[in-house]
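Single chain ahead, written as C-alpha cells, the form predicted alone.
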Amino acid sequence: MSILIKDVYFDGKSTNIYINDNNIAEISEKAGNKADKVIDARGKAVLPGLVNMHTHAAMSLLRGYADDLPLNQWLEEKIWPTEAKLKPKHIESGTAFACLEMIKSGTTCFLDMYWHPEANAKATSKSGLRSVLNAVIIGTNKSVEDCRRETKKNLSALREYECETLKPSLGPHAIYTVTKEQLEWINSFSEEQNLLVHMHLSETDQEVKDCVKDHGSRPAEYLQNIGFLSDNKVFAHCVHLNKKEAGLLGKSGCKAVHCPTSNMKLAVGGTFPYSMLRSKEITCSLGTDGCSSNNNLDMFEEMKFASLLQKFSSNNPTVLPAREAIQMATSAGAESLGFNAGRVEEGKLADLILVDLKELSKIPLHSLDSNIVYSANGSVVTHSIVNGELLMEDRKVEGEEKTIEKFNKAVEDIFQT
C-alpha cells in the first residue's frame, strides 16, 4: 500500500511525504504523484510516532484501583491479589483497550512486561502497533529448571505471533523478585537467542537498601557482579542509581527508561538522574509505567512531566529542553529497541501521526517543539500510521466501540467474583 501525506507541516514549512509499503519513500513537494491513500494534511503537522518504553499495557483493567497508597501495600494488598484473578480472556481485552488508548494519543510502538503473553499478543497483533512483548520471569521460589521450562514456553506462544512489527523479548521483573541463578540463565539465554532484556531496576530506596544487605552491593553493581549488564538490557526507572552505577550501565551500553508519572505518584523518593545518565552516554528514552499507577498511556504529558521534574529536581530550567524530550520519546526508544523508526526521514519506518495545528494549544506557533511537549496531550492526534498502515484517520479507528466493549465487560467480570 502507498499513502501520500499532503500539505503537511515540517521542519517549518508544508511539504509531502510519501509512503511506500512501510517505509517512508520520499519527503518534497512533489513527492507522491500515485498513491493508494491520499491524506490532505494542511493545518497538520508530522511528527515520528512515539514509543512507549515501559508499559503494562493489561493494567488498563486497574485503572483508578488503589490509588493514593504507598507502593508495598499497593502492590502486595491491592495489585497482586487482583492479579492472580486476571485470566487471559482477561488480559486480551485489557491489551487492546490499551492499545487503542495508545493509538489514539499518538504511540505507534511499546515495549511490554505483563501475563499471559499469548493474549496480550493476540491483541497487539490485531491492533496493528509495533512492540515488543515480554516472557515474564518471576519467583524466587523457583528453581532454575523451572525457570527456564517457563520461559521457553512463554517465548514459544509470542513467537506465534512474531513478525516485522511484534518482537518478543524477556522480562524479568526486577532483582528482587528473580535470583541470582535465573538472572544468570537469562543473560545466557538471551544472548544465546538474541533477544532483548527488559526490567525494573532501582526503583526504590528500599530495593537498593535490600541489596546492600542481601548482596553486598547496590543493584547496578550486583548486576555487573554476575555477568548481566550488557547492550540488550533496557532497565526501567532507574532512580536510586548513584555515579559508579550509571557509569557501569554507560560502559556496557545498557539501555534506561524515565517513568516520571509513574515515580511521582509512588513517591519513590528520588528522580531519574537524567543529566548524569547521559553524561556516561546512556541512551535516554520515556515510558508510563502501567494505568494503575499513571493512570494513562498518554506520551504527550510523559514528554511535559519529564522535563518539568528535571527542571524542578535540578534547579535548573535548562535541563531536558522540548528536543530533547521530543527525542526521548521517538528516536531514543526506536534505537533501544532495535526499529529503523522514531524520526521523519527518508528510509526510515513509517510510524507516523499527524497533530492538529488548530489546536488551541498549537497557537500562536513559535515553536512546534514547545508547543507539542509543554501544551499538548494524546487528543491532538489526529492520525496515525503504523508500518505504512493507517490504524487511525481523523480520530476514528475501526472497531473501537466493540475493543470498548469487550473490555467493559471484562472489568465487570474480575470485579464482581
The other form holds:
Protein chains: 2
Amino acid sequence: MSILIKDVYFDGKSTNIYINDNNIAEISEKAGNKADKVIDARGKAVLPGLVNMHTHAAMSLLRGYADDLPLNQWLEEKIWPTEAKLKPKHIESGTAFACLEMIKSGTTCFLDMYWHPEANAKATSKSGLRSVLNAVIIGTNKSVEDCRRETKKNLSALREYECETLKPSLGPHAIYTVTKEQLEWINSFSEEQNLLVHMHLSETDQEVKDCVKDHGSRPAEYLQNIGFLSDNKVFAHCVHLNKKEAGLLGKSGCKAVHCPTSNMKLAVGGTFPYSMLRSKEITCSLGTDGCSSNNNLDMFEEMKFASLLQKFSSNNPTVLPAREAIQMATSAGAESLGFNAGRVEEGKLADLILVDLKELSKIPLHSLDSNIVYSANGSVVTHSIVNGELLMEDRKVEGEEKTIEKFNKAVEDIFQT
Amino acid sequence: MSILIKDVYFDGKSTNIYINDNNIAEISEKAGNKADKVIDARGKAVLPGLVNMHTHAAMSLLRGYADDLPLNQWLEEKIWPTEAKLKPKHIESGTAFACLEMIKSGTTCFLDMYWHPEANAKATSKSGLRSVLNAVIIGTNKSVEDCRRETKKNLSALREYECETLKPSLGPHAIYTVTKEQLEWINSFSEEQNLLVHMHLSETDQEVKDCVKDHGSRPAEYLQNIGFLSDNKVFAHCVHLNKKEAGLLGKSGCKAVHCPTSNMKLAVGGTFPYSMLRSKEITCSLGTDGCSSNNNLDMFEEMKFASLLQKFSSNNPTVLPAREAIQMATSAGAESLGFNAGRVEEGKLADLILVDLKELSKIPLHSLDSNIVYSANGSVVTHSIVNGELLMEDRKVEGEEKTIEKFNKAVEDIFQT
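Let me have the form predicted together with a further copy of the same chain next, following on from the form predicted alone.
What follows is the entire complex, opening with the chain shown before.
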C-alpha cells in the first residue's frame, strides 16, 4: 500500500509526502508519481500524529458520571464500584469508542493501563491505532505468587494481539497499591521480557506523605532503593517530585508524563515540575488520563493546558512555548515508547495527521505552532494515517456508527444493572 | 418572525421551544403549531447562548502573531506597534471575523473594548450578535478636555449603530493608563448617560504595586476613594484583589469578569479569587480576552479553564462545579450587561444555541453539564439564534466565505506595510 499526500503545507511551504508501506519514503515537491491512494491536501497542514502517553481508554464509559467531588468520595463511591461491574464486553466497547475519539482528534498512538487486557487489545487492534497496552497490576493483599500468575496471564492475553502496532507492557498501578516485593518481581520480569513499565508516580501529596511514613523515603527514592529505576519506566503525573528525586529519575533514564488537565481537575496540589525535569534531561511527554478525570481525549487541548499551566505556575509566559508543547505531544511520546515515529521525516513510521488550515482557529497563519497549541482543538483534524494505513478520511472513520451504537448499549447495560 | 425548535433536549427530556419575535414565547411539548421556521432538533440540546464578557474582537488579526514572550516585550515590541498600524477597514474585517468565530462557537453576546468604534460597531451590527461595545479610553498625557471630546466623539460613532442588540458603553483602559481626573469625569458622564463602564482591573501584581506607590492605596480602594465604584462598572481580570477590596466591589454592586486562559497564558501571577468574590455576592462572569492572549474566542474552552483553574488554585476539586461554570458563561454575563437573557425560560430574549448530542464529547450523557464544561468545545454548536434571528443553521453562517476572504486581505495589508 502506498499513499501520496499531495500539496500539503509543511515547514512553511507546499510539498508532497510519499508513504510506502508503513514508512515516510519521500518528502519533496516531486515525490510519488504513482500511489495506491492520493490525498488532495491543499489547504491542509501535516503534523506528526499525537501520542497520548497516559490513558485508561475504556473509562470513556464513565465520562461525566461523577465530577466535582472530593477525590476519595469520587474514587470510593463512584469510580471503583462502577469499574467493579465492568465486564470484558463493556471494556471492549469502551476502548473502541475511545479509539474512535482519539482518531477523530489526531491521536495516532497511546499508552494505556486498564482492566481486561484481552478486551482492550481486541478493540485497540481493530481500531488500527498504534498502542502500548497493559493490564493494571494492583492489590497489596495479594502474594507475589498471585501477582506473578495474574501478570503472566494478562501478558499472554495481550500477546494474542501483539503486532507491529500493538505492544504489550506492564502496568503496576502505584507504589501504594503494589507491594515492594511485587515491584521487585515486576522490575526483573520487565527486564527479562524486555517490556516497558507504565506506572502512576507522585500524583498527590498524600502519596508522598504515606511513602515517607511507610518506607522512610520519598517515592522516587524508595523506587531507587528497591532497584526499580531504569530506562524502561514511564511514570505518569510526577507532580510531587523534589530536585533529588528528579536527579534519580534523570540518571536512570526514566520517562515522565505530564497530565495537566487531570491534575488540575482533581486538584492534586501541585504542578508537574517541567523545567526541573528537563534540566535533568528527562523525556517529558503528555497524557490526557482517563475520561472521568479530564473528560476527553483531545491532545490539542492537553497541549494548551500543559503550556498554560507551566506558564501560570512558574509565573513566566516564556516557559513551555508552543514548539515544545508539540514536541511533548509527538516526538517525546514516540521516543518514550521506543517507536521510530513522532516526526514528519523520511524514514520515520507513517503516523501522520492532516489539519484543516481553513478552519477559523488556524486563521491567520502567523504561526502554525501557536495556532495548533493555543487556538485549535481536535475537531480540526481531517485525516489520520497510522503505520501507513488511512484510518480517517475527511473526518470519516470506517464503522464509526457501529462503534457508537455498541458503546451506547454497553453504557445502558452497565448503568441499568 | 417565529421559530419553532422541535424535539429538542432540555432539562432532561424532549420538548419544543416556540420563539415569537425576539422572545422565548413557550416551552412545552405542545408549543407552536405554526412557525415561519421550524428546526428539527432531534439529537440536539438547547442552551442559553454564551456571553463573552471581555473581548478585543479585532485582535483576531493578531492571533498567533506573538506568543511565548515576556509581557512587556510582547506589548511594547509586538502588540502596540502593530495596533498603531490598524486602520478602520482592518478593524472592521477583524471584528467581522471574530463575530463569525463567536457565532460558530456558541457565543451570542459579547462585551468589547477596542479602537475605531465606528468600524467595530459596523461589523458587529452586521453580524447580528448582541453586544455592548466601547472605544478604548487611554492616555495619561491627555487633558480631561481631550478625553471628554474623544469619548463623546466615539460614543456618537457607536450611537449610529445603537439598536436593540447593540449598546454603547465606555471603556477606560485601566487605572494606570487613565488619570484620576479622567476617571472622575468618565464616572459622572456614565451616570448622566446611563452607560455601562468596562475596565481592566488588578490584572497584574505590578498594577497593584504601582497603585500603592502612586496613590497610597490598592486599586479598588483607590477607585472607591475617587467615587468610581458603582453598579454600572464591569471589571475584567480582578486577579489581585484582597478581601477588603472584594468587600468594596461587592457593596457597590460592581461586576467581575474572570479571564482564566488569558491570565494563565500571560502569567499574571495569581488567580481570580472566585470564592471570595462570590462570598461578597459579586456577579462573576467569564471572558476570553483578545485573540493574542488566549488565542481563540471559544467560551466552552473558557468554562473548562475557569473551573479547572479554580479547583487547582484552591486545591479543592469541588470548587466551581460545571453548573456554576455554565451560569458564569450565560446568565451572569447577561445580568451584568442588563439584558433579559442568559436562560432558557419563557419571557427571556431568544438568545439560544443548539449543541449536537451525537458528537463524541457528548456521549455518554451521564451529565449534560459535565459534558458541556469538561468535554465539549465550540465545534459542537450547530445552530445560533440571537434576538429571535437565526444566525447559524447546521454550522453554516450566511456570508462566511466573504468574511474570511476580507479578513485574509486585511491581514495581508497590515503585515505587508
